[in-house]
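Shown here is one chain on its own, the form predicted alone, set out as structure tokens.
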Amino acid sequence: MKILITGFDPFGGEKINPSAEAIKLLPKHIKDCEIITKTIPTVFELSAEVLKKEILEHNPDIVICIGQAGGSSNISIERVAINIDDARIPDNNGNTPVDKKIKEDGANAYFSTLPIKAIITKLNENNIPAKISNSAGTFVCNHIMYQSLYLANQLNNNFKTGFIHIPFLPEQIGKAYPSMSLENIITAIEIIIETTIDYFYIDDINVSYGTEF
């Protein structure tokens, strides 16, 4: 089994991106599965081009994309990606799409095919703060999650895929924002990978992690 893990380069004036820092330190194998890592640009269309190239080259069974969620104190497991780009800030090439469809022939939304509830349960069991998020935003993180799920449908190889948001690293904090140590982020990613492997052939667990708002 091959597992592709992506992170983003720094954006929005930051000098580092915790997703890129974390994936560099992942082991080459987890549960006898090959781990392939790639840092992709924080650029709307270019990020998808790089991702597609990696998928066609490696033919992974699982694709997990990871990005920074400044201000969050949790590992956020994204449930859904929507077919819209609406940029509050420019991407790293200066693009600021507004209310632009990601794919004209794509669904309005795609749901993660990762075992998101099993993942949350395992993270909580290991004392890592985690939650299910029902919005990946409308910036490049949502864009790449949508593109990955779109590709899984279009290529008909049914790789499992989804998106994870992670907090700032402590060294990024210049203000009173939550953060998480790189060590804990790496541990969380490893747990996410292990759980996805364990549930590759079985359904996600049926427990409620719903919210009222």
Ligand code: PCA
Second form
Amino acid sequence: MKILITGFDPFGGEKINPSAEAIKLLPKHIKDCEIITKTIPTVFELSAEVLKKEILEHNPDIVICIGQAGGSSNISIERVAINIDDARIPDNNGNTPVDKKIKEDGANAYFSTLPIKAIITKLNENNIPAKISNSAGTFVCNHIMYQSLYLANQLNNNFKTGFIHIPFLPEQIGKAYPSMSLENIITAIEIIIETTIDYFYIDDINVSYGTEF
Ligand code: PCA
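Same protein, different form: I have the form predicted alone, so give me the form predicted together with the ligand.
Below: every chain and molecule of the assembly, starting with the one above.
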């Protein structure tokens, strides 16, 4: 199998993006699967163009996109992407879409096709703080997750895809916000990849990680 993993370039005044730092250090193979990595721009439409080019070039079986969720204390496995761009800050090309549909002919939302429950269980077994997130926001991360799932849908779901938000690295923020070490983030990404491979041909586990709010 081939697995495409993407990270984003720094945005919002940051000098680094933990997703780009982490994917650089991933092994070239996990469980005999080839790992391909690509850093994509934090720009609404352009990020999706770069992703689509990579997918059409490599024809991966699994596509996992990763981005920074500043202030989060957990690895957040995103459950759903929604058909809306609503930018709180400009992207790296100065775009600030407000309430703009990502795809006129797309569904209102697409659910991750990664085994999100099995992933959380494995991460927690390995003492990595992780949770299901029911919103990837309305910035470029939700955009890329939506675009990846839209494309998968168009290609008869010939690849599984989803999105992972990760915390700041300690060096980004001092002690004011939660952060996670690069080592733990990389371990988490490896576990996420391994679990997605293990569940490739079987259904996700049926346990609740539901929340009240
Ligand atoms: N995080 C942003 C976009 C790029 C990134 O790493 C987001 O959460 O939308």
